[in-house]
Number of protein chains: 2
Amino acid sequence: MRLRFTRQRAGMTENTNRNPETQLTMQVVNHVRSLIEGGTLRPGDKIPAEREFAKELKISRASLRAGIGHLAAMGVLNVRHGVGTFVADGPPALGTASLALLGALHGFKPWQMFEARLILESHLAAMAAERGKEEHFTALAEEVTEMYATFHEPQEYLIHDMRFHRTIAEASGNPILAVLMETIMTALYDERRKTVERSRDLKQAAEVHREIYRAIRSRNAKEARTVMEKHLKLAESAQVSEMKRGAAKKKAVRKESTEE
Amino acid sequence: MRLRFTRQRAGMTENTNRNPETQLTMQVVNHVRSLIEGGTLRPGDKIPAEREFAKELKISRASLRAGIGHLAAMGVLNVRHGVGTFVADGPPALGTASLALLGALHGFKPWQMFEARLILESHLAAMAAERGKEEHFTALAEEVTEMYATFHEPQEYLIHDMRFHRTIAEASGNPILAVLMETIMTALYDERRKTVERSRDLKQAAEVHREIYRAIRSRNAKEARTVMEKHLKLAESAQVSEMKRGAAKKKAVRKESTEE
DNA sequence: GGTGGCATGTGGTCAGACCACTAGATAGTC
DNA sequence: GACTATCTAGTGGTCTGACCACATGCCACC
């Protein structure tokens, strides 16, 4: 049974739903939203059980679940099977796979990803140098240490790499920029995870992270920014070459794969 | 019947789902994702009817709908009652209300919104000056004209204001940054819509937009950036004063409306 | 030639049952 | 007494099949 994915174009492009309140699922979303905005629900809180909540809202459990699904997809709610549904806690984040999916959909190019990241992170580094607190510096130092300790285990190394950049974002004092950066980083590292095994120079990368740390720690915003830019440009070419190396190896079915 | 929103904290903060494939709804998300990444589904395409698609995937319609709900919330799918479900078309955008909701959740401050926007848009303006195409310039000019024509109708004016900035983002040649900017702008203008009625100096604002346009048009990246920064700082103080003006008025009226 | 209404296909909602997972309580074992 | 296995209650996850609401094209009717 072959299903067809009709190529027919959907006429109207800018179709705003007329009655936002007619949609039961949207009604749920708005209800929860107002509870959050009104302060009734705060991060980490548990919302009522589905059967109970549905009765309260006078809708079926299915409709309630549709609304919860929306909120969960947006990263506002955190559903845990067998336990309950909670308002998102911890570091804010947009819908998990959203950017990666949008990327596939609109054909984002890797260089565009890196460009976006460069812009965001260079500012974040500078801001972290200016506004960072002692606790952030401590966390950064720890991650650098871990990087040095794990540069022989790429997957492990990557985790600390991510945490390092995440901490900088947090230290910047602007959670919105942190969220945006996180969104891009997630998409980027998703790809990186597959290629990092082929990486060399992980030790050198740790070196650069140490430089960044020192610049931030000494509150030298300009320097932090410069080094971060250098790091990211390096990272870009590293990832590109990793990807090429992977592609080359894949094609080299015969053992002729001499690494240029 | 009073429902309680338990304040109990949810222990684990970093809970990654162990089996991403165990979740039927995630299975649907990943399936569609792979269809998109594989090129089988492209923007504007119609996916099979729910009953049919569910049978194909050997899952119930309910589960399928859960997955579709997720994708719709992320802005990847576009569901139209009585018509069908389509792969998102037009300008890419992250989940609609996500940032606004996250803002309420984590208490984003207005100045943080503006700071984030300033960083993004100043770069976007410079990039638009460097990479913009003739068609973009034309569109920008049109929007400026419209702004001059409608500065007595704030709501109308706002639309063109948004379109102007959106066009710059598009002209920058980096759709990722455009998406991020759009996310922030949506949250910001959502608020602005309520206060713009009290705005003065809309004509002056149009003036500044014209300056920005001229800088971009003449491919003067540095100038475009500078003027954009000036504009956004102006816009920030304008909105703040609008909000203050509104707060004063609201106290006098003392009107309590029902929650929707 | 126009127009109202119906047929069809699609998503939206409902109800109730049962499955799967978690965590705490309980009873049994060493 | 401390540990471990099992049970149990509570919660989300899935299924089924019916019916409702909406959008569109077709066709008889005027």
The other form holds:
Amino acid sequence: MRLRFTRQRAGMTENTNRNPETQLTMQVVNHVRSLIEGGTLRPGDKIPAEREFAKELKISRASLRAGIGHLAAMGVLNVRHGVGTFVADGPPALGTASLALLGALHGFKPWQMFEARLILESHLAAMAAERGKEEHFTALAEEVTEMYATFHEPQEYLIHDMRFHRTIAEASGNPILAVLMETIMTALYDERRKTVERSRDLKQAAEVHREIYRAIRSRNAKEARTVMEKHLKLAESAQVSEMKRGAAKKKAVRKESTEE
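If the one shown is the form predicted in complex with the DNA, what is the structure of the form predicted on its own?
Below: the lone chain, stripped of partners and molecules.
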């Protein structure tokens, strides 16, 4: 599959101007896009070393990692621990549906996002069980393994979480539903990475993802749908808790600064 990137649109411009962190992330995204479109990077190629890449972009390594994480979560880059980061062999188009609508999606409430996911992903899981190919099952197994290996590193874990759900969408065999899922996943990642550091149950989440994988691998559509619904309800509760902990922490900091 050819790597494709859309040019900057009004929706993207509005989003990148929202805050410096997002702007730096999009700087990395656009730079990688230019390297791929210019033929400097091709599917399977390893990207430059972190230090070298950050120096080239004149940004911090932390900002570079955020951008790489964004691209990895979107399926454009493939991060292999201890080996390096590579351009994925067959990622979806970047920007066609997701980034162009990201700004609008940011206005959605969390419960609305999860309601949409519950309706869409439960059916995608069932379809993946019925239509998935061996290559999809292998990819799902790899992402589950990586989740177990990174549940103590929330940002890394989140990348594999996103890739797991994207693979299910691809395995459904319906490209229209996969595009809809891509739109939701991009917006979800952009918001989730702000709270995931406060998560306390990533190991439990990895176990539920393994249950989903097993149901899909055994081609049990009913079980795949049921376990996916269970996962999304737990995920919604977890994110609400993370947001509450974040709000409580901010309140405590404000109180301390006032007392001083």
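Just so we're clear, the structure is a prediction, and the values are computed from it rather than from any experiment. Numbering follows the first chain given and starts at 1. In this text, rigid core is short for the largest set of C-alphas that superpose within 1.5 Å between two forms.
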| field | Asn78 C-alpha moves between these two forms by 2 Å or more, core aligned | value | yes
